[in-house]
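This document starts with one chain, in the form predicted on its own, laid out as structure tokens.
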Amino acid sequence: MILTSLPTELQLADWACGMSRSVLRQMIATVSRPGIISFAGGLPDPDLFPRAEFADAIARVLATDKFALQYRPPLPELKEQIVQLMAQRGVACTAEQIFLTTGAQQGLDVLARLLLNPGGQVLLEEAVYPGVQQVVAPMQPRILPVPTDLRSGMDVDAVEAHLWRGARPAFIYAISDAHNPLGVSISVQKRQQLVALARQYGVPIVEDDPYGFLHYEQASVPPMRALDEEWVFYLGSFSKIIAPALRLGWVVAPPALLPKLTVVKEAGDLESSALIQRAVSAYLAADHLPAHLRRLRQEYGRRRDVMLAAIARYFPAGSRWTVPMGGMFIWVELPAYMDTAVLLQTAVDQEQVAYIPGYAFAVPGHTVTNCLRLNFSHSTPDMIEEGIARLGRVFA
């Protein structure tokens, strides 16, 4: 008999021996100690969650549906009214078009692991959510990196510039509204042409908009999925505008597809909660979710615009900001000879008050060592204000 040599210790796959958690939950953390004014999160304000609307639908709920706290398959429903809260955003579709998923993020996981070989391509921004990056990581794929202009959005002439010299990605990742970390709006002529490019080289796009539904101006922009069924996947959330804790988002795509998504999906939970499904159905059935988003849209664009005048009179010259048009974010570039990860510490320890070094968005191979990520939404404009003066003395 041959023996052979065993393990002495536990055998990872390869892509998991690299795996770390993503700065950027790391460094949320570590800022958010007690005392301290955070710009750091992605987060709604609490206090603007509607509690009371919520609990009574979940009351309702449970007091008439014998099925809510069962196994159970997609409520057709919820189906029904996204696609109502579609048309608002300027996209027709079905609910056979509707695919429901435990948040947004699980919807993006779901079609990273339906499109994306292993060592594929990925196009992503240079500066991107972070949670694109963790999604693909199993895959270990190429990432094809594009700028960004802080105005228009998405560099379109790159992401030709690629599929030209025969780059074929498994998708393109887009957030055409209020991009998280940047704060910019794709404009109306780059989503036409980043559509007719995914026509052209069928290549789809993986639209995330999880802040469509909170702008701030008169008008806002349909996505690109108001452009094409075929080539552009939708994904929408319920995070933003009612509660993150919900754990509730969709997929538009096409009918054919919500099969195979649904094998994939069923692999890492077998189905979204009943529960929440049911609840969030009878909230919106109660017709509460208009008031509620023009109370957000009041509010979070008055917060917008007192960060944006407290940057412009304390940051030091030389720097730069987007202006967005919704969402909860502003991208802050300050003068280049300037790192903000350095000066994370002492706005921390010095003047408690905290942000996002922009380095925790950068795709790998790229820098942003001068720019920093603000949000917006989760404290209140005293707070703004006292925090960005704040900052202003540290970057000083």
Ligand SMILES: Cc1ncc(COP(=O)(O)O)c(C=O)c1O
The other form holds:
Amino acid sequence: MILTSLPTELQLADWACGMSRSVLRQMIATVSRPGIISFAGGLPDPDLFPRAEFADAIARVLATDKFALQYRPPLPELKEQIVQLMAQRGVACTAEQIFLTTGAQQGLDVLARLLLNPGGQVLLEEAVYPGVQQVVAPMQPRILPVPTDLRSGMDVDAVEAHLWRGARPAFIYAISDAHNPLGVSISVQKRQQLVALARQYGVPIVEDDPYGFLHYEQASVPPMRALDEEWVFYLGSFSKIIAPALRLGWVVAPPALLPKLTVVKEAGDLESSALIQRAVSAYLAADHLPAHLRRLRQEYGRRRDVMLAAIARYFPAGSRWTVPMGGMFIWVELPAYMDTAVLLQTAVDQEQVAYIPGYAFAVPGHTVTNCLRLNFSHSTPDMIEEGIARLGRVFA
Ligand SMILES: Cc1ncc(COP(=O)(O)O)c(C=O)c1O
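Since the structure above is the form predicted on its own, I would like to see how the form predicted together with this ligand looks, so please show that one next.
Following is the full complex, with the preceding chain placed first.
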């Protein structure tokens, strides 16, 4: 017999009693039925994974390095390669500042554990990546919400107003480029203002940058970490530029913080896979990444353009949407009276097309009824055209 409920005597921790599975994860499970055109997940296209090159890299490592399957300290060569990658983003750093993680998600988790006290404060945008809300939930923090401008990013005046009134969040969480879910990038001026506020008030910025290398315009703006190495803790990831299943990312942080990050990470998973670190390092050493990134930028950039054009053609008058410089998402605001959670049911049942309604990203106390997030990286241009036309019928 499978037990479907817990014994009443079992006492969960206070924070866990009110916990439910993230709305996003639940939804992705239901809208990923075969036959559905799904713009719901935040997934790269598996047909674009560099499987052959990665197979070579991993085979070479296994053939030549018996320690690849052992418990091992973080790989120094990989840290040096990440320093080179960061230089391409305009960030000067050293291997002593690189901390390897099991994905950016773990980077976020270890930083939050290090910075946030139970019942402390965290500054988040009103619509934000749900993974950060899950990470801070056990600390039951007070969320300081700020709005986001869909052209220039986080409302810096609202950040300053919180700080000026005496709030002292453990950190400001910011996605500088190609925001998930909003698709917007923070303007250069706002990056400078945010860094100035972090220094002035002694509040760190956790800069989450999984999409920074996926930019579809000629020029990309350096992340905030390029402006400050003391108050900006940067999170990078191989998930979107090679593959999520590697579960490999990195933090760029002051060297003095690294021993503490190590202790927190060890409690979670001891270490990130030695095999994957070595295979990624071999893949980078063979210089496959530049051509692969060019391909991803070209292909995802094309898909973005197809989706933007289709939205303009098929969505109702009065809709607004972001024009992302990179990443994987477009955020759409439908006319105010429309409810995207209700419409999702019609979209899935009648038109076999799915998206994520905006409320899945809202911080507690905020409602987002007329918005939706669309992913453009996972579907081919033809599917995008067809899927957006179907959504146009639903929203009409
Ligand atoms: C903003 C943001 N941060 C972090 C992550 C997690 O990335 P990783 O796969 O590197 O853990 C994601 C994944 O979608 C994301 O969108």
